[in-house]
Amino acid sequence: MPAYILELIVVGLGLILLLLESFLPRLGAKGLAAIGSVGLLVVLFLLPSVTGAPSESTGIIWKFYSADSLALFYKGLALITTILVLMMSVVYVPVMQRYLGTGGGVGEYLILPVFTCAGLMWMASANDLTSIFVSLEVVTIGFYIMVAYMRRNVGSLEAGVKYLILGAVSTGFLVYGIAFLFGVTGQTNLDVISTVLGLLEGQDKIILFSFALLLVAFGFKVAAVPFQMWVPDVYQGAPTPTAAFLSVGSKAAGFIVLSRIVDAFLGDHGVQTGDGSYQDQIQRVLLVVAGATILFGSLAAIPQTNFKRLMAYSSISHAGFILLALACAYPVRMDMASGEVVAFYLAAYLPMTMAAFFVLCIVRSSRGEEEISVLDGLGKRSPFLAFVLLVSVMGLAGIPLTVGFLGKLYVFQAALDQGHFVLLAIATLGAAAGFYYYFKVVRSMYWNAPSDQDAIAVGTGSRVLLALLAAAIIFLGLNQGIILGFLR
């Protein structure tokens, strides 16, 4: 069946969940999350059976939609992330109920990620500027609601307002970038734009300006410096499952679109380095932004005492590493294609980040706080949660034998192959800083004395999911061919 049927199934699942929540309120949060997760799992299992555009196809949808292996891989990431967010939201329900009042509304919060997932899957296949814009707005509107969902929590409302305003600004830049690029090429399809750009002469300034506008727009989405100012406050104020969804799902979708756009500007017609061409200048801009993002995210994370703010700055740093991989893929192709390095890093980032946020959800429901200090003595109060979080931060820091180590290794190899030694030094500094600020979490869990001796209850379902995530971090680190196999 055509690949776009998957998005229609996910939208239909969201509509069914809305009806069930309205007419069968006895299902509760666990019932809705279970039905939503099973439905998304079915879609995930259908993923290998879908097809792309047939060679004789003239359907209008294939002019806006791509179903290559990279797109299908990102669809899988979106589905897995959404399933984990639904399970995480069930654990977080007691916290949300404190801020939703008598009107409730927890059911709708569990349904929003499903519709957002459909937008993320559409973004993964968007190969036209118009479909990119529409799918991006579908995703962004869902996140606007989820960020500010705890309406009686001042922090959540503040995060929602900041995300709304800055998201609108980034959308404005995106529209202007699309307009300028259409003006110079007369096309909106990225494949056609790539061909046209290779034939243009004397239009470097307008091409550079249109790329700069697009880079600003997606710089906001992927949290690249200097467009990262919204990330710490939004992560801290948003419900923890939403912060996890932003950190993984939104970032992955933003990067696949950005990689397609960069490939349209640089990929098919090469980079004429050293002659002042617009391709060379675009690559330099990407390298500068990547270096600044790594440096800022890594150094700003060091003094943080709030766990979610720590993860926010960590997310910025990881975005820098991904940007570095994207920039280093030109002009000479590596053994791994540019999109594969980015996709591998994001796939590695998924289990590590989701495990960390999942543990925080459980601790937050028990203690009511999100400071790193709430983890004091976690190794004694809940050895299982402490071990899962230990494996997670080990992977995020890039410790060998974890999948996070391989993600950073591929980035370092890319920078080394291209001779970007200054960026390599910056990346080394960022990785070293990561060891320090992640160690604060480990010290809190195993060195600091617990503030109370009460054990933290962990449900069977949560225990199984956390065990799977921890196992994935180690197993994929020892068997990186699994991710590469799915990519190819």
Contents of the next structure:
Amino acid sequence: MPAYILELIVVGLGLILLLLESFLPRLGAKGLAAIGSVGLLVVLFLLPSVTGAPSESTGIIWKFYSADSLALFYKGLALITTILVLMMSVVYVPVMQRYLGTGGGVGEYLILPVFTCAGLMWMASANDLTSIFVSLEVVTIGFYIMVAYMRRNVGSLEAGVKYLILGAVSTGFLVYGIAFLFGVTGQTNLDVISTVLGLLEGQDKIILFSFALLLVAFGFKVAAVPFQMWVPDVYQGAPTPTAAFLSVGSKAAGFIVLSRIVDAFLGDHGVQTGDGSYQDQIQRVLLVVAGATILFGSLAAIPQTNFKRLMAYSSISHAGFILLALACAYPVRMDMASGEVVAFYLAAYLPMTMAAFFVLCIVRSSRGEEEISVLDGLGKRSPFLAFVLLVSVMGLAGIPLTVGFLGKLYVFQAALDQGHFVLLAIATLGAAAGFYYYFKVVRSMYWNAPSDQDAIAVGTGSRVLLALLAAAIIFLGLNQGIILGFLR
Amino acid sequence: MIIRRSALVILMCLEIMLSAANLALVAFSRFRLEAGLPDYDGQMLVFFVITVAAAEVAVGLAIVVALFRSRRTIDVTTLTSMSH
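Can I have the other form now, the form predicted in complex with its partner chain, not the form predicted alone?
Next comes the full complex, and the chain you just saw is listed first.
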């Protein structure tokens, strides 16, 4: 079965869900989410059985689409993320209904992630400028709606407008970058572009110009400094499941495309570091952006009091670490390719972030706030929720024995192998700042006196999922071979 | 675009940005002749961009309408409810 069938199944699933929502309204949010998650789980199990491009080119689709092991890995990440987001949305539905008014259903909110998932999966495979553009927009437009979904809530609308305007500007940069890359190479397929770029001489300025435009567009997607200004506001205003989806799904897809583009530009053209060629300059720009992103994300997170804003800045700082891994792509000197370091980090980031946002969803649906102070005394009121959140922030901070530690370790190794000592110092500073601001959450849960004593009700399904996520954070941290096994 | 205050005008400016990029694509494909014909890869991409831009503006207008309904203004400089 060719790999692109998977995206067709996911889109078909979304259409079926839309029909069910219209014709069987008594299905309710739970029914829709259950059908959606089961469908996506089936696709997840089909994932290992798909085949890549046939050896002789038989269809035009393989000009736009690739199905290497990295693409399949990111497809798996997209599917798991979407299933978790659907589950989270069910918990969040009571909060949303308060802001929808009469005649506002939540059905679409549970169906849009399925369509967005198809876009994310397609992004993982896109290897042509055309398919990159279209799949990226499928994802972005889905997110515009999900961010602004609570249409009677001022924060959600404000976040929606901000995301819309800045997202559309980044689309403009993307198309302009694509236009110049097409202009200088005359090709749209990334593999062919890489070959053509290796043969071009004396075109460095225009190549760098097109790369800069593309970096702006993808810097926006992955929340890299200086294109990060939308992140805190959008995370704070958007419905919590959407913030989680943005933080994991959108970032992972942005990074797979960015790493494909960086690969196309750097290629294996046999250029030495430090010779002033455009490859060298691209690498240097990536290093500077990575360092600025780590610094900004880590330092700006320190004074935050809103949990979602804290997660937003933490997501920026994690993007910095991933960018650092990406910048160490060239020349490859270690036993792990930089694409694998990036994929490993993102796979580690998934359960940690999802667990944190899941706990926040549950707390939010019982208490109407998202400040860190609502977690006060959670260790006494709901020891289970507090424990899951503890494991998740430990992972995010990168404490040993969690999967987050391994992710950071590989990034540090890559930077050390390449001799980027300044970046190494910045990354250490960022990780140390991380300990401090994640500790604020732990302190609030276990040291501060609770404002009320009632335990927070947690459904059985949520309990099982949270336990699974917490187990994954520790288990994957002890057996790094599992994620690497999926990668190869 | 950056000096405008109305969300509606900003959306229009975004469309102009995309049109500019489209124009660049068409121009590049026109100047790269293959056997006397333009390179149609670029022009194919333009059709995708036009379609996507239409979808984007449809969603954008819906969000602006929702914004107007709840706040009675679409002036983007008033969108400052979140802490910094």
